[in-house]
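In C-alpha cells, one chain follows: the form predicted on its own.
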Amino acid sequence: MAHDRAVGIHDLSFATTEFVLAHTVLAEHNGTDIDKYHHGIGQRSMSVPAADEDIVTMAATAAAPIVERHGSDGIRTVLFATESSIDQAKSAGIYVHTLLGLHSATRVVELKQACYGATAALQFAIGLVRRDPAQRVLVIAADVSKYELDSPGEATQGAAAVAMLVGADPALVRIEEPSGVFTADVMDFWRPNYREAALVDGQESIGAYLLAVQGSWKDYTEQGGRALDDFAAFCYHQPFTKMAYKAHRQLLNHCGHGVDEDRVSRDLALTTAYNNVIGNSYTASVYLALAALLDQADDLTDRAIGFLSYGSGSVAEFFAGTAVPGYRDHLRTKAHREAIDRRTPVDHARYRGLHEFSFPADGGDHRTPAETTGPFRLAALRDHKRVYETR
C-alpha cells in the first residue's frame, strides 16, 4: 500500500547508567578466560544502575535532548516499552510524562512483549501518523537486564534507555511496508510476577531466535519485501553482540548464499559498537544498535537498513527502513559517546552491592542513596509510591 507522505524516527537519542562494570572484572572474580566474554559472546563491558536510576529516569535522561530540541507540541502519545516494569497497573511512561512537562493532552501507554515492545511501539507510532501526519509520537524502550548472580546470564547483563520521535518526512530514518512478522510460544526466557532476575534457557534461546529469524523473513518476503542483497547494513536485537552474527549467517545460509565472512562483518560490524560495551538493553537493544549504525557509517543516504527484532516467548519482525538524505545533521554522536564514557568503573564488589539492592515491600519511608549524577533521579519510595526529583 503506497502512501504519499514519509513516516519514521525523526529523530533519536539514548541514556545509559551511572556505572559499569568492565567484563575483565568479571572475568577476574569468576575465574573465566577473557576470550569467553570478549570474542565469546562480544561484550566487553555492562552497564549497572546506580540505587537511585531505573527505568524512568533512564527514559526521561534519553527522551529530554529530544523534547528539548523539538519542542513538545505535536507529541500526544507516549509509548513505552520494557519488559523491567516498575509497576502492575500504571505505565512507568506517566512518570516520564510528568518529569518531562509534557502537555496533558497526551495519552501514555507501556508495552510489553520481552526485547520486541519497542518495534511493536514503532509501529504503533507510524499508524497514529499515517492517521494524523500533524502529529508526533514518543516512543521509549528503556529495561534493566538483570540475572542471577554467577549465573549463566550474568555477563550479558546491560542496562539503557532509547527515546525515537516518530513523525511525518522524518530527518533521519524512513520505515518502510512491508514489515514480516512471527510469533511461536516458546519457554526460552521468562520472568514470573514473583521474581526479580530472568529465568533463561540459553540454547533454547538461541534456537528461537534462529527459528524466528526465518520465519519473520519468509514472511517478509511474502508480504513483497526487499531483496537480501538491497541492505547496506541489518540491525539485529543484540541480547549479546556475537547473537547478532549468528542470526545473520542463519539468514544469508536460509538465503542460499552461504556465509561469506567479510559480507557478514560488513553488513553488521558497525552495530555492535554501543550494544558491546553497555551490554542487553532488551527492547532497546536493536535501536541502540541502529544508533551506532548511523553515529559511524560513512554515508547511508538512501541506502536500506534491515531490523531484525526479536523478543523471547516468542515474536519477531523484520522491517525495513531507509536513511533520509541530510540525516547526518541530526545525529547526536557526540552526545552519545559521552553517556557512554561517563560512566564511573565499579570493582566487582561495589557491582554486587548494586545488584542486590532493592526495595523493602513494606510501605515505609525508604531514601535511596544519591548516587547519580544526571538530570533525573529517584529519590525515594514512601508509602509505596515512587518519588522520581529533577535536578
Ligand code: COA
The other form holds:
Amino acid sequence: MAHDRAVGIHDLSFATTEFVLAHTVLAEHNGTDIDKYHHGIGQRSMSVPAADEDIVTMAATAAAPIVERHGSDGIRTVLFATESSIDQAKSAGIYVHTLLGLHSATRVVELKQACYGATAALQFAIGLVRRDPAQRVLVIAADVSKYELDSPGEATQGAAAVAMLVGADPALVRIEEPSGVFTADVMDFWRPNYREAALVDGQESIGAYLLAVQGSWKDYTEQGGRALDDFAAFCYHQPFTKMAYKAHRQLLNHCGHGVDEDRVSRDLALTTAYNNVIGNSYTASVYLALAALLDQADDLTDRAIGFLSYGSGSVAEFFAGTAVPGYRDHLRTKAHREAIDRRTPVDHARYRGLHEFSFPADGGDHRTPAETTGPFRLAALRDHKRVYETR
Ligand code: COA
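Please show me the structure of the same protein in the form predicted together with this ligand, now that we have looked at it in the form predicted on its own.
Below is the whole assembly, all chains and molecules, this chain first.
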C-alpha cells in the first residue's frame, strides 16, 4: 500500500564502550596469523565494555543527544531491541527512560530475535507513526556480543548501541514498503538463559544467513520491491564485516548478475567502516552500517539504500530506504568518530578480566569500579537491583 506521508529515521546516534581490544593483541595471544582477522573475517578491533558499562549505559549514551536535539515531546513509545538482556522481566528501556528523563506517558518494551530485533522495532515504530503521525518513537538497539574465551567466535565480539528517532517527514532516511521477510527454524546461534556467552556453530550460521538473504530477497521481489540495480548501497548485518561481502555475492549470484568484485566493493565498502573497528554489535550492527554509509558517502540524496537484517535462529528482512534531501545537515559524523576514537586500548590480561567479570548472585551490595568516562554508569548491583547513575 502506498502512503503519501514519508515515515522513517529522523535522527540516528550511536555509542560504544570505554575500552577497545586490537585484533593484533588477540592474534599475538593465540598465535593466529593476523591476516586471518584483518582480511579473512575483516576485523581490526572490538569494543570491550568497562565493568560499569552495559546495554543500558550504552543505550542512554546513544539516545541522549537525540533527546537533547529534539526534546522528548511526542515520544510516547520506546522500543529497546537487544539479545544481551539484563533481566528476564523488566525492559532495559525503563532504565533508559529514567536516565533520559522521558515523560511518564510513555510505553516502553524490550524486543528480542537475535540480531534481527532492531529491525522489528523499526518496523513496529513505523506502524505506530502511521497510526498517528504526530507521535515519534525512540528505537534503541544495544548489545554486547560475548563468546567463550579461546573459542572461534572470540574474534567476532564487540559492543555498541544505536538510537534512532522514528517519525513522519524524517530528516535522514525514508523507509519504504514493501519488505521481504523470511523465517527458518535453525540452531546456528543461541544463548540458553543460564549462559552468559552465546553458543554458535559458525559455519552453520554463515549458511543460514546466506539462505535467509535469498529467502528475504525472493519475498521482497514477490511483494513488488525495487530491482537490484536501483540501489546505491547495501547495509547488511555484520557479525564480522566479511559476512557482508559473502551475503552480497550471494545476492548478486541469486539475481543472475555474476560477481563483479568492483561492484561488490562499490555497494558495500563504506558500510563496514564502523563495524570493522567496533566488532559485532548484534542487533545494532546493520544500523551502524547505515551510520557509516551516511557519514562517509559523498551524496546519497534520493538514492535507494538496501537493508538486509539477519537474526540467527533465524529471521531476516530485506527492505529499502531513501536518503532524503538535506540529510547531510543532520548527521552526527564528528560525534560518531569521537565515540570510536575515545576508547582506551586494553592489553590481553585486562580484556580477559573484563570478559570474565560478573556480579555475585547473593543479593549483596556489589559496587563496580568507576571505569567509564561516559555520561552514564552502572554503579552497583544492590539487593539484586541494578543501580545506574549519571556521571
Ligand atoms: N590469511 C587470510 N585469510 C585467512 C587466513 C589467513 N592467514 N586464515 C584464514 N583465513 C580466512 C578463511 O579462508 C576464511 O575466509 P572464507 O570464509 O572467505 O573462506 C576466514 O578467514 C575465516 O576462517 P575460518 O577458518 O572459517 O575461521 P574460524 O573457524 O575461526 O571461524 C567464524 C570464523 C566467523 C565462523 C567464527 O569467528 C564465528 O563462529 N563467529 C561467530 C559468527 C557469528 O557471529 N554468527 C552469528 C550470526 S550471523
